[in-house]
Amino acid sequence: MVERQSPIEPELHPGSHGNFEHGVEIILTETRPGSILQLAAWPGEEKRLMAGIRTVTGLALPDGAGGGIADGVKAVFGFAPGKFTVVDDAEGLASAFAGVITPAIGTVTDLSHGRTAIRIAGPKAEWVLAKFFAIDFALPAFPVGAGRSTTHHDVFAQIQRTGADQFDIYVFRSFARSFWKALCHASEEVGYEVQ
């Protein structure tokens, strides 16, 4: 595995922070997956692209906008019509798609070098994220596996709910440090731990 320096490393301070007098309600982690891809289908090829995603990852995407699935090692979610983010802990996922997603079906773009993955977890995760994004983070409106594409002050973010109280956020590496600092600041009043 090629080790990339984390863009948030200078601000990554493990331990408990903020108002944790009554316990820590947020856990923040940089997850560092090996592969982050964007797949896009040509018009009318969405089902074939989704079938290709299942062939390579073993993950069956639910039909519908924003649908997704995560299994702890791999994750995939739709973020726009015919567009999907696919994440794997292992490197080399783009190569695995090379023979499956042909130019007649769509495109595969490796974004691993350009994105940072941040996980926010805990009973107050929805509450903290609602400070940033005008999205309904309640479980019925944003089910486990689902994904959304949005912005916060011009910082593009893709968010996937990977657990009942857990979200993975993908941001451009160039904005990652600033976003991390803002996330830490927003978590201070409920107490947070950096792992």
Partner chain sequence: MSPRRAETGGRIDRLRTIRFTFDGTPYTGYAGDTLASALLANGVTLFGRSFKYHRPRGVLTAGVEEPNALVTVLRGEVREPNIAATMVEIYDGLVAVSQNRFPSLAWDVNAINQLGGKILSAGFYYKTFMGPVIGPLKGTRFWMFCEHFIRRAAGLGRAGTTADPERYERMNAFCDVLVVGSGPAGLMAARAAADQGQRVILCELEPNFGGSANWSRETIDGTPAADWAARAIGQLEGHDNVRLLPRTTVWGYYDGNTLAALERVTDHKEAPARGEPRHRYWAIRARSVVLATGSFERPLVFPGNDRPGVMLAHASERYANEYGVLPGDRIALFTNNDSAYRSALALKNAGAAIVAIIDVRQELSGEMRKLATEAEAEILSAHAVVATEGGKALSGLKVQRFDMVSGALTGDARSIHADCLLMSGGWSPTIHLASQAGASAEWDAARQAFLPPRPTQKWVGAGAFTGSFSTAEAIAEGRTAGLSAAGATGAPTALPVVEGAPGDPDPAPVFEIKAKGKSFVDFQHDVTAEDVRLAHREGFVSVEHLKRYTTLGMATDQGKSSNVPGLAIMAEALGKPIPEVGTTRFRPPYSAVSIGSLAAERFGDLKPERLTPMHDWHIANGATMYSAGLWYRPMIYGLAGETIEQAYVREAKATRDSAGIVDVSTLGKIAVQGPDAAEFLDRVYTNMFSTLAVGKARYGLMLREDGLAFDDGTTWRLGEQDFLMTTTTANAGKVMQHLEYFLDVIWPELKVTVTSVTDEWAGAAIGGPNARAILAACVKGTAVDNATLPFMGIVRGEIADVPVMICRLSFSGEMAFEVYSGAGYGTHVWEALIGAGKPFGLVTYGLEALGTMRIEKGHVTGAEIDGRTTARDLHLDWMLSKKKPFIGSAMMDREGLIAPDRLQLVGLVSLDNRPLNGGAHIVEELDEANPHDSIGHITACCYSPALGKHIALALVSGGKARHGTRAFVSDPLRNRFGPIEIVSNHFYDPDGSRMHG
Contents of the next structure:
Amino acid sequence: MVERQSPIEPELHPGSHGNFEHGVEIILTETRPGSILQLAAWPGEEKRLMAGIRTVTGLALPDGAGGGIADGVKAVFGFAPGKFTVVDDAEGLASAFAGVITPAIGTVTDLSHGRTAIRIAGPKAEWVLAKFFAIDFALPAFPVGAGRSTTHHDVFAQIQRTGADQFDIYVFRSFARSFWKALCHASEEVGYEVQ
Amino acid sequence: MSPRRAETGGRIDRLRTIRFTFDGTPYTGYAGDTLASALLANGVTLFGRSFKYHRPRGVLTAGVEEPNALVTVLRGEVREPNIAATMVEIYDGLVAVSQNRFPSLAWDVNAINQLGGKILSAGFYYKTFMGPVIGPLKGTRFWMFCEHFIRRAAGLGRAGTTADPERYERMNAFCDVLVVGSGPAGLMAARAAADQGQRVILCELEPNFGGSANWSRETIDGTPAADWAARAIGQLEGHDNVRLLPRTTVWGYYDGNTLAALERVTDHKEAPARGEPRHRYWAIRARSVVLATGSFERPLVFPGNDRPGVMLAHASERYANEYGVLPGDRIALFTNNDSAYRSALALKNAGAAIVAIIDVRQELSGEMRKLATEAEAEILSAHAVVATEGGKALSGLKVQRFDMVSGALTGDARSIHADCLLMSGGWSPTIHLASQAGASAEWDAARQAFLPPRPTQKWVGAGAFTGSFSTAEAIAEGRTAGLSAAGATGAPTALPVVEGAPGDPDPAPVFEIKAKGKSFVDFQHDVTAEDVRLAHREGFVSVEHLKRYTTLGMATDQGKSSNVPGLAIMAEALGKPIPEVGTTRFRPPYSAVSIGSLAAERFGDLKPERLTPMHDWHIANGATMYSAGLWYRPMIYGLAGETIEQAYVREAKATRDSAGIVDVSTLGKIAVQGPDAAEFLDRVYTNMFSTLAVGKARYGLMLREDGLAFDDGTTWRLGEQDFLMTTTTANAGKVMQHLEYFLDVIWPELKVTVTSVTDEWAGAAIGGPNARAILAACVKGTAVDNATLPFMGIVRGEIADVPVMICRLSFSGEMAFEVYSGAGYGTHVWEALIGAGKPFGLVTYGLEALGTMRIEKGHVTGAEIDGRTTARDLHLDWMLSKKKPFIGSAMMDREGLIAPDRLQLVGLVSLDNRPLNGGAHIVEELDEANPHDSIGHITACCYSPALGKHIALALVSGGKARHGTRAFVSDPLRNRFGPIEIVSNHFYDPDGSRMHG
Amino acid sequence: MLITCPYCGPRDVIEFTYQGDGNRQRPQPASQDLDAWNAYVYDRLNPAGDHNEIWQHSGGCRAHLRVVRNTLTHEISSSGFARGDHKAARHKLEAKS
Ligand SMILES: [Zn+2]
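Got the form predicted alone; could you also share the form predicted together with its partner chain?
Everything in the complex follows now, all chains and molecules, and the chain you saw is the first one.
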């Protein structure tokens, strides 16, 4: 099995960085899930698509725009009308959906190589992310499990809140290194650890 | 220690001595001092020279509105000019210098300008330097001659030339209630909103919260106002739904209740902590805003009102009460309103002698007379200051009897000996943000001030901002505003009780004392009352024109102190009431904003960039990278000692001789999926895609709605309902939006999903006579022979245990293949291909060789599909299907788009064997002295190794009919003229035998 | 300026791309009525007041919105998916507020 190359690798320096003498308040990780898929339902077929996601992943999506759920291994969230991102630590999720999401329901697009997943965790996660994105990261406005689509300059990002102090960010692979560098830079102020 | 520092009092820390320098002289101050308060404490009176006349200037205010005391702060090699000394907090090692003086502040050669006042009057620049040359000393050419000297003499601080190493950041914030200003009104509003459970942000531009409570010497609920404010802040700190931002100026109020603020995070520190930004630019989206921005005291306009030692009355109160500094020992006050009496008493209590209170009003209330008595001050009612005396510091003033109604001065002038003159011309609410947010302000005749407009966005005002100048009103309005911003009503409750000096908030309508001598209206831009009248005499009647002509209010302080006096003088000249003259609309920023904070992370290392999966390999293997939009792509892989041209010629030649490989991962790739995908492509492309077989690719052309060419690329049919569209690198984003628009807005009935998969795939194009053999050596799971993989065929297989998709298509004109793999395997597959190519002499090539080979083939790119060319112009009319409508089909045959003299794609060959230049014009007759009658221009050029000539692609009028004829390049900018031959754009292998194999 | 995306909620204008006058009517694809095409491609309303506009939430969910924006005040009185019935979107917004 050939290992996938990380776009961040040369800039990924495990350890504590920045102003960490008073403790690190941010932990940055490249999570490298095996599968990242985009599922899109035709108008009116959203419920069937969500049912299909439940069949394959066991995750029951809540209703509503940007609703999502994560169980530590798999994650799913809505990011656009009728569209969902489904993530699995294991590879090969696309084939699992092959017979489930029929052309009558919608489409499955494999983005496992095309998107890079970065996790930012810690008490200052909201603070650091607010430097990049013009969206409200406060817990009541952005509950655990929910997803958001937004941009930092040209860097398009999908963000899922996977904990009170934890966010998983999906960016285009080609932007991943420069975004990672910017994330590290922005975290220096509060001290951060790369895992 | 200091001549003017009191032993006790103020909010400074006398146990912490701070050392700093001003103009090279070492001084000490205390923690909590501003540069202005520390220098005043040291007896410094001269802070700078004025803008135009180089007059000596002291400090006029104690805050953000300071027009005079502007300094440059140096940090190492970095200099920041034009900072108000009143806003600089001193720290150990602070280095500040004065501005606009030569050779030194005390002895300034340009002070001679004071004598030439007539010459430098309003409109001096316009009159002297604009327009035709009449005589030797007028006109635009004269300006060009004089500019160097004038620019050096006029103006303010000098900007630095070294790169700023500081860090700047941008922050996004959301809140229910943003409170701007932390005086009693702001504090009450913040508390009221916070108690309702609202998310509150409180911004204060000064280092300390509390506003006027810090210096008013009033008591609130029986305790000193400053203590009351400190307690209120303590309570707010206890709320986790409140964010307190000191040193934060809200400087812009934009649509949708979006506000911009600048937080000066480390300017007051010797050095920032690691990772700490110098400034933070806050973009705050607030559900509602409480404007509690207070008010500015206005100067009075009278001769010599700019002399060092003349200061606003409340500013002296601040220096005395907040910093324990007396601006003078013998102080006179000049006022048109009651507030100066409170100032007089404060200065008296702080230890100064109040020699006189000169009041323009005849009638004074008993309360004011009582305050004057307490201050042991002589009252000169119905008097005015007509002159000040002294050089670099005030030594005295002259007063005369004054009739407020007629403005007449009568009787003998009386001299008063004083080292400080405090003036108060009434108060102007700080309505800047409200004005930025919408409607224009309204003149209030009683207050003699512009009051805030009716809100057009979601804000509420409170306190002095609304014209309610007393602290008791501020407290009541603040609470109401906080509740209303929170959408609550709140039960009536007992409000804090304020005890302070009495006073009528309405001033007498006196702005100027007309007497002999320069009376300044705009201190920072050196605009006098006479300049305003001169502008009027010369026919300027609109306040906007007046501003521009005199530059009144256009300095960095934006006329915070000069606006209303200037208008009043203008109104008088026009014989109109002030409201009919009108006020100008305030615009962002409220006060100076660092460019660094606006740029934040958008430059240098942190600028977003896109890298292909093989980026590190390219770098490690000697590629010179080239930025194409946000992408980085190899330009050449140069060998030691090679020039760029030598490198690309070698790369292109080796490719045509054997094989070459290039990274094409940047090509835009869009997954087009769904039952209607083929139908959709038929509508989007000019040619048919529904007829394309699964496992085949086709070259496609898109037009815009107006019939002009838009983009081209190949689209691969991977399955019945599954297409992979490729676009040019540059247009990937635009094509995506184009497709999304049609699917979402025009044809919502089509069941099609489009997804950007550019980053999913790594792409390597391998071409040349040996390309197939190289593939055959490394591909498993499929054959790559002509039968299995014909031109435009697609196969799937494996290279080095990784699944790949191979399409046989050619951009170089050689037998070529594009090999796609998952991006995470890109380098792995690339290296396998390089390894397999070794025995064949496979070269890596970059953009230069890619461009060279495409020019040799006559393929078009963005240089030719430039938004002005049609399919016909580019000889792509064979791609225009007649069997179906498509985007652009209705508009593409319009008269102008099919005219025979349109610019058409041709090839050019240089006949003098010299290189051609992109952008050079083509002419029929050469006229180097007077180039004219261009028939077209070069879009791309190169030295062609295949032809051994300098060639180019060009767009030439009626180009196709000119094949075989001669013309000339005419490029006067680069002085390149010479003969060329116009030929077909297909220079190389026109029948395609090489790529079809 | 903030635009309320029916999917994403209120977002800063930097996340959006203006996609033109929302009053334009595209002729039938096969139409040869050049005047109609001309009007569609080139004619734009330019009212001083409420304007019906198309905006794409390009930095978010990428949906196209129909937005009624006052060109004098920038006040946005309604926004909804361009795909759906615009009037319905307006009612939904009003019901919410
Ligand atoms: Zn959206």
